[in-house]
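What follows is one chain in structure tokens, specifically the form predicted on its own.
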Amino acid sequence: MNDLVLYYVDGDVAVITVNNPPVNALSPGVPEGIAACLQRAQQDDRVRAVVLIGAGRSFIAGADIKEFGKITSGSKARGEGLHPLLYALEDSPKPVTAAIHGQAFGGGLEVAMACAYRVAVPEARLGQPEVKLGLIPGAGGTQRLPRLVGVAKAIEMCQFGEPVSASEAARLGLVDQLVEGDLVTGAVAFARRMADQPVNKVRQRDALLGTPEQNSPIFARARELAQTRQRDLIAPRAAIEAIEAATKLPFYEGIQQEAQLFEQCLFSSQSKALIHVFFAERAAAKIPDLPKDTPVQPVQKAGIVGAGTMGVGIAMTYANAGIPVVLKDVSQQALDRALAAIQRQYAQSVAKGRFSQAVMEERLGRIQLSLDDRDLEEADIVVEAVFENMALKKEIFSRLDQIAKPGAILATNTSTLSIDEIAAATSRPHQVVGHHFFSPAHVMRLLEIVRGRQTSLPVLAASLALARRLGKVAVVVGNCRGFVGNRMFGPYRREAQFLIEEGASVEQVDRAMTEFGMAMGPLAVGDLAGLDVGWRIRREFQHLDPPGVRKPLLEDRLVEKGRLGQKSGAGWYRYDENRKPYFDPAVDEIIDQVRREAGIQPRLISQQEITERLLYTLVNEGARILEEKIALRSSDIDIVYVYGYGFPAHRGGPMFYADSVGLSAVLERVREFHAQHGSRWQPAPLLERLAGQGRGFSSIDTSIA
């Protein structure tokens, strides 16, 4: 026994408590501590039954993910893992009841399933989320879960990794009883009542495993979903295969099959990338100069200025989080359009069963539409969400300075403009910060928090706390044109246009990126955002372009012809009434005309060249951002791109991907492109330095576990 696991006896029931905050992960010492306490209970003649519970806010939230890295690096052997403990729990002559609150995830659920019984508070959640780390359950989860909930539900839980509530788990048979009130009291009473009952061990239950005829369509459907919704991912297919083994093999042979599949996943590049993203997301919240005891101003009411697409999405984000919000515009017509858009999107969610009509009405009730600045006076935060024009934004912030109450946070949703210049329009620049949401704002998880030169620490702390409340993954970035995400995205989309000018097709460029794993190609993304947005930004900054620099020609030509993207029904693609894209011969005619006017002779361009030019321009600009300290860590850049730009998480983000390729190989290609295409491909000094030292971007990161 150790301090990680505690033991006491309540009458004739032993209570074993996992005490490994914050989430009771199965770190080294925890399984050993549980086993020692279990043995103590067996030797205690007073004890008739055992309760296993977690201290603090959770049961057992899963394995200690750091241990996986030790195994793949060779510094630790995998060994038998949790199996000896699980068999000890399952074979205990004194039945063990798992008492679940908070989370029973991954290895935590595997521990619970090895117990004789499971009780839980209704709010608890149970799941096998290993697939989100590129893994499958590795301690019998794929073998015991289908024996408890049936094959179809087990596949769903392991293939997609989404948890179920304790209430649903009780309906499924995963939880034996829900406990209202004090969990320890209820669990001890349940264990005492079941102490002398015969135990049906989970590994011996076969009734729900189905027949080959029953299971065949279930597995076929699962593999179809893996192909369409989880393209290129290894772990979902492995999870399906492991559960299929549970239906065809004796339990212990199924365990061996699971172990082989788990190991294949663990040593895959995908798992390493997804584990990197897991730790990178947590590291992003660590700001070196932000003390933990920095006071955080609560946000009870919000204001949004600008009822366009972004304003609507931001207002919905606040309403969804339970925060009343005033959506203000100068035009009643704009407010009417905004309300219609909000109602339409909520109604679609109700129709899809995401939430009820009552929830929709509740959320709508939190959104107040207004034409009057005075309705913003009580807001704890006001977010400006008008289009990208510095003069307009400065005018708005000057007005907000007069309207907003003392202490209110003044946030701008600008995606490119200087936070410091905007803040200078106020008498309180320390209260001004960038909150760059990504479209659609109520869906996309990323929030770039842009720190101005005078942004105060309390405002920064409040922004991070607010992001968590809004359900966002926040990354704090510095102030420059485009910050992190759009500063890199500009060269990326510019290079896409150059590739088309030089001879590639629209389809070829977008396909190269979607086959790499991006959610959308760069040209389709432009159509989604609106080509006029980039057109407006280019005009805002055209005075900063170096003389003689090559500029892409095609997108401006499309805008001049009224092809603004999905919003106008035509951009790089043509769109039907459902916004489904089609290739448009008219675009090829525009491309041919631009090539002729510019004297460009088209050539054949390989998919490899397209992929390398698009990805390595991201990496090269990312290296400059790191050197300028606009981003704190390369992993912060990865998080921005995974959550904000659809970069495939199983490749870890652009900087992690570059490390996996090898920076010397990346630099070699960047130098070739520099020789072919000129100054825009000048290698970043940091890229040259790290490649020369045989290091990767991760070697300069801090706060990564």
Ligand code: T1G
Contents of the next structure:
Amino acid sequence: MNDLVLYYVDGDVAVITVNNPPVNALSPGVPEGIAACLQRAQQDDRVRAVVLIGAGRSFIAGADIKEFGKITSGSKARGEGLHPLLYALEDSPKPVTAAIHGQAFGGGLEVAMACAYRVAVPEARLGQPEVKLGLIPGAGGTQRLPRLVGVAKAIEMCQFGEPVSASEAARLGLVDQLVEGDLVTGAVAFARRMADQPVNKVRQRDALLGTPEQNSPIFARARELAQTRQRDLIAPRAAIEAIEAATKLPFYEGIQQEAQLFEQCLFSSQSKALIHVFFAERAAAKIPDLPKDTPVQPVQKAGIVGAGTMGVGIAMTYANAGIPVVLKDVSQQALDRALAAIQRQYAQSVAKGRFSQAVMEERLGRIQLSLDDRDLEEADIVVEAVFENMALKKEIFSRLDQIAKPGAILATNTSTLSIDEIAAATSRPHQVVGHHFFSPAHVMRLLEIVRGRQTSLPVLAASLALARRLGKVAVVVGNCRGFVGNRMFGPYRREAQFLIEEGASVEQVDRAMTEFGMAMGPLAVGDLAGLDVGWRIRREFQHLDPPGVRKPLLEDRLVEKGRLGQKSGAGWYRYDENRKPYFDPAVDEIIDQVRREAGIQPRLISQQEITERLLYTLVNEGARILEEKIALRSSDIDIVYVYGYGFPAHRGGPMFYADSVGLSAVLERVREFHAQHGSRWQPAPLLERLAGQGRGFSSIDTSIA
Ligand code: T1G
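Given the form predicted on its own, corresponding form predicted together with the named molecule:
Then the entire complex follows, led off by the chain already shown.
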């Protein structure tokens, strides 16, 4: 026995409680503890039935993900895993009922499916999210789940990893009874009632496994979805294959097949990257000098200044999170456009079944449009979201300083301008912070929280708490031009233009990055954001450009020709009325013209050179950001790129990817590019130092976190 798993008897029912906060993961000692308590129940003559439950906020949320790194690094043997415990549960002469609240995820659900019965509170969730970690269920989930819910639902749950509510699980047959009120009481009563009933062991249920004729189209459809939506991913296909084994093989052989497929996934680079992202996302919320018990001022009401695209998205983000919000602008026409945009986007979501008409009405009801900034007086936070002009932002913050209530947080959504300079326009710089959303703000999960020199700890703590409430993934970054994401993205997009000036085609450059796994190529992204945005920023900052540094030529030329991107129907690509992109011969003529003017003789450029120059531009700038402590960790940079720039999570983020290539190899190429292309490729000293020491970026994170 150990204190990770507790045991007591209620009359004739033994209650086994897993007590491994915060999520009752199956860490070493937990499976052993459950087995020991189960054995004790068998020997306890008072006991006729058993309940297995989680202490705290959840049932068992899965295997302990931290253990996988020990297995893949060879410092820990995999062993038999959970199977001995699962067979002990399934073959227990005293039937075991799993009592579920919070989450039964991964190994947690696999444990529950080995029990005779499952009961749950309605708001509990059950799922096999392993695929999000580049894994598949490795403890019988792909063999027992189809036996409980049928092949099609089992595939959906394992291929995409989304949980089902306990209510849906009850409809599916995955949960035997929903428990209203106290879960323990309900579970003990259920277990007592079922104590003498014959148990139909899940591994012996074949009725829902279907016939080859029934299953063939189901597996074909699943594989088609894997090809179109999960093109580069290993785990979804492995999950489909493991479930197919369940329909074709005896249970024990299916378990063997699952184990082989699980092993392949576990040792894949994709799983290592996805597990890195899982922990990196959580690490980003840990700020070394921010005590966990810093008081967090509540946010009951918000105000947004500026009803443009970003202001609309941010207002929807607050309304979606249940926070009433005033959206203020100086022009009624802007407000009218904003309202139309909000109604259109909500109506589209309702039409797609994302939420009901009633939810849409509730959300709309939380958004108040206003021309009068006195309507911002009661806001606990005001977010400025006007366009990137420092004079205008200073004027707005000076006004907010006069009207916002004393404790209000004054946030700016600026993507490039100095937080400190904006804060200096107020008498309360300690309450000024950057909340940099990414367009579309109500969709993109990343929020860069830009910490000014005087931003107070309570404002920082409130910003982190608010990010969670808004459903955002927050990364705290320092104050410099472009912070983390845009500071790296500028050189990345410039390098893309240089590659085209030197001879690569638009298609080659974008395809190289989408084949790497980026959601969009660098040129298509420019068209999406609007080429005029970059054009305006270049003008705002051209006085700061160091002399003699090569500047890209092409996007200025496109803007001068009115090709602003999607918004004008043409940029790097031409767009139809549905914004579908087409290659445009006119762009090739512009490129040829610019090459001739610049005296550039185009050359053939390989896909590898394109990919390396673009990725290592990100890595080199990321190393500089780390040196300047603009980012706390290299993993924070990875999170910025995975959640804000469409970097493939299965590659882990730019810094993790560089570590996986090896910093010596990266440095060697950076040095070659430096020799060929000059000062912009100057290797970052941190990259040189770590490469020289045979280390990776992750090695410095532990010293910071
Ligand atoms: N293992 C280890 N640590 C975990 C963990 C896990 N499974 N789940 C969460 N944590 C840590 C997390 O890092 C954080 O730590 C703290 O718990 C709170 O987490 C064998 C192979 C359950 C929905 O994928 O989805 O089972 O930052 O901030 O927002 O076939 O945690 O405090 O130090 O996320 O309330 C399958 C992953 C594993 C579930 C709760 N299971 N976890 O969300 O808290 S593989 C999963 C979650 C497996 C079997 C296979 C969420 C949550 P720290 P949190 P939350």
